[in-house]
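Next comes just one chain, in structure tokens: the form predicted on its own.
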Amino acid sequence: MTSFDTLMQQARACVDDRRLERVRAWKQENPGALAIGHMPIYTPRPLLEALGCLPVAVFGGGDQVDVIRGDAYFQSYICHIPRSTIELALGGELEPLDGMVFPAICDVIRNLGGMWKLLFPEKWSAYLDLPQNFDRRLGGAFYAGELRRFARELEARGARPLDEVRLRAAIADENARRATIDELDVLRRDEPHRLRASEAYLAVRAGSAMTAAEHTAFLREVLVAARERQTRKLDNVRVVVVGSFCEQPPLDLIITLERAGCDIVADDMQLGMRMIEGAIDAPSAGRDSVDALADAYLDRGAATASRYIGELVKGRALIDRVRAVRAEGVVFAAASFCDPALLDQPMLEAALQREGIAFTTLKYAENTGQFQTIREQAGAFSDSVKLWGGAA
């Protein structure tokens, strides 16, 4: 058995890998297949894998790199993410890519689509316009025609014909990672001392340029050896960190929040990889495997600040996850100048002291964090819920 240290190494060079050397490895191995990024938000991987692609999400440069040229395409009052982007493509650790994806969750990530488009015309671009009407006969039948549209664009371009066969395998596939997921994420929620939150994120992120299939066997080596794994249980306090849903934060910021008292028992990290909660189901009669994403979609999104609620109770769905998972409190963990979740913010805020949940915000870039400033403000917060009690 791999141990759990060896795994977490292996985990950390994959989201170091910022040449993407795993994704010019696979080409060579997979002659004339496609690469296509995506941002670390939710996009449709097993249509692309279904494709004959290899589905790459797209972090930005995090705190590796130092932006220059990508300051000079977009404003300073914006989050961070697509100036970094920018900057790898320019100096060339996006080459492997033959395509990107941009999913349709705020203004900026739809700039950001427009500038790819005019700076590397050569590679095929797509918006994924994402329905916010979730009537099946309209948002899901949009969205359907969307997902064909990107299958008849790759196929022009080399990508496999869609086929109903390799889409259900890849289907079952992506749902057996989920599941696995899934595992991962109760083992953190029941024995938080056995996985900490910033190794799940490891262990997650490192299939961000892997197949379905081979992401889920290394997650299952990870789950065999973090439970068998000698750790002590820790004096925390149990919350759940919210407002991270595209941008990431840095990892250092993660474990300081866990070195400052607080087992992350949840998050909206990953969001890439856990948007559908629960499986992609077999299409019903006169259906097919498109419209089954479609409809997993529409029916098991995770609530996110970019998702419209309609006639649901904002906040509602934050409450019922911090009771879930049997958290003290929230902290909110939002990238600076993320319209999305600032905006949501206030009203998740009104929701949890409506119910008496503690909360604390704080803001960071992907590039920098006041880790010290940080430490103190949760461990301050971390205090305040042992003293004085957080979700009734």
Given for the second form:
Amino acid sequence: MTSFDTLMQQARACVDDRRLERVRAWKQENPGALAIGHMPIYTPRPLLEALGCLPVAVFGGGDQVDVIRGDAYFQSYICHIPRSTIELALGGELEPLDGMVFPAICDVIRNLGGMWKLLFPEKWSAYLDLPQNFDRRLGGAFYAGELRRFARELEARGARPLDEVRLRAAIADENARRATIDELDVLRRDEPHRLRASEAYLAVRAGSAMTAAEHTAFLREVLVAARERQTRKLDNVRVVVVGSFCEQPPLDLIITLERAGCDIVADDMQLGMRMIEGAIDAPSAGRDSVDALADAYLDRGAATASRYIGELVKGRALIDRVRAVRAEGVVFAAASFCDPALLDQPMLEAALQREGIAFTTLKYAENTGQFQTIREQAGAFSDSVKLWGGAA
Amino acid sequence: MSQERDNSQKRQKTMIADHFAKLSRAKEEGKKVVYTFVPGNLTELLSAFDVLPVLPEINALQSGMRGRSGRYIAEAEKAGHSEDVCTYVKCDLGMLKGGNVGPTGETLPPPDLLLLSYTGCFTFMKWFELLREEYNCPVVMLQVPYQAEGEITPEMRGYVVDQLRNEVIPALERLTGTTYDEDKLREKMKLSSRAEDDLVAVWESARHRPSPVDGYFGGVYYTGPMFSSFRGSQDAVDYYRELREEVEARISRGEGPTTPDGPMTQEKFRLVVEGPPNWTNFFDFWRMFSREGAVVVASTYTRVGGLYDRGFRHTPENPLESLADYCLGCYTNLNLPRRLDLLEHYVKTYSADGFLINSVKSCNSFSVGQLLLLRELEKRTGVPGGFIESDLVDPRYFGKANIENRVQSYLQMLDARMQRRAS
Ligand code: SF4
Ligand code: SF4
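Which structure goes with the form predicted together with the partner chain, now that we have seen the form predicted on its own?
Let us now look at the entire complex, which starts with that chain.
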């Protein structure tokens, strides 16, 4: 059995692989196959896998990249992830990617997609207009059409044709990965000392440039090693972190929260990997697996800021989550200038207040390097929750 | 100001005053009120159902012009809204907290329905989610796909029409207790298209030297009725006919546009502007240009409510398809390459000496990518661009001296360039 520490080192190496060496290697092993990058939050990776492509989640440059050229493309009041992504692209780091998907999450990612078309016209790029209407005949039909268009366009660029059998297999692989991530989340929830949030984060993020099957195998190893690991219980406060679904907090920020006395028992970091809550069902009669992918998004897409709430009650999903993971408080951690997260936040706060659930708020950038204030704030929060319970 | 201009202006003022008066009586008269957004607005459909629209963006900009927005924004931030997000939203929420008194001093009625025309801006969705929390009224969402590939496909059009038929129209039927009457809608569409023809003639008049109109600062007044509650009405037809006649009369007299200080006597610079204006210091901002003889011959902000000058018209034949094309075609629903094409077209068609980007902090929809637009447009046209930063309605982000300096240096640079070219 590989030791937990070794697995974490492997995961860390994957996360730090900014030059996409893994992707380069995969392309060498699969000559002619395409690697397709995708921005947060969600892109249906099984579709790409079924087309013989390697999906690669792109989260910008984090705290590892000095942004020089990227800053010349964005005003100071725009979040950090587009500038570090442009920096990587202009520096050639994203060169192994044959295409990029820009999912509909906010106007920044949307316009970044347009910038891509102007800056890299030779590369395939597409905007994924995720549905905000959740009726199968309306939003569902439109979205499934979008996915079929993607498949046609990629096929024209050398991907395999869309094939029902292969898509079913890719969905099965994705479901297995999803189930394994669920197991990881359960372990975090029940025994947070065995698997800290920062560790679970690395394990999930390691799969950014892996096929679902490969990632599942890796996660299973992490699970086995974590369960075996000798650790001691901590007297921490159980919190849910929300607002970090797109630009990722630096790993050190997550560790800072942990050191300040917080067990992060659920979060929305790298939400794309958990966007579909549960397995993608097999298609019903008369429908195919593209429809199944679309239906899964409509019916079981996670409640998040970029998804229209429809007739549902704002904040309900968060409260249910807090209860389900037996959390004692919520930490709103949003990237600076992140419109979706920051516009959502007052509504979520109001919902928490109504339920008497404690929360605190902080902002970060992916390249934040100073955590003193955050440590103090999180420490004060965890102390107050310990002392006063749920009172905000 | 010339008498002709006064007439269309007066007419517009009366139209607006009437509309707000109607709104203030709406509840007692049993009229239903629908809040909705400017881009992709369904004014003809709403008036076919005889409901009254309220456009929160217009209220916000009016609050900015009347010097109230700073207070409203502070109010919203105090209530927990982030300083990072769109100030239109915060201004609106602050206004609501302060009693929802509209621009004419009358109290606005609460909405009976929020029609979330989700066109070209992500923030719209959050804005109406926030309003729904306040008003607890029904919301109907119309998702308008983004023109990411620079074209409207049959699937996109079909999706919007299907939502109109299956979601929006039934919601309006439920609200009003009346049945959808397509003939009534067709009549409105006919009127819209007449007014649109005249608006296009006004935009295109800027090809003349001197330009008889300012297509940005003056332009925001010209778009007033078209972008708000009046499209599809005889009032709008009359307004645009009158405006067009006034502009044509100015051309025949060789007159330049009206400015806050009266008619511009000498046109020195012809500019294209990208991005919304600042509203808190609107006239100061305008004067920075008009006093230097700079006229804006075309702007993209005045296309957020429709690209009529690129050929779009509301048409009665297939009214829902036409409404769909309208929603899909608004400026902020275009991808960046298409926006660049449009700017290039304006610079060339209107023989602009320069172009200027006013990048507003509030609006990611407009602002993200503008620095790339600046470079690419310079490359494509050989015309130099200027870049300034401000905000829509947050007075904290209008640094008057700084902006004035930038505008002046830019115009001086243009002047030197033009003189070099002339000699
Ligand atoms: S961090 Fe927020 S605003 Fe920035 S790209 Fe991501 S979702 Fe959009
Ligand atoms: S982000 Fe821009 S388009 Fe959207 S509401 Fe604000 S100002 Fe309007």
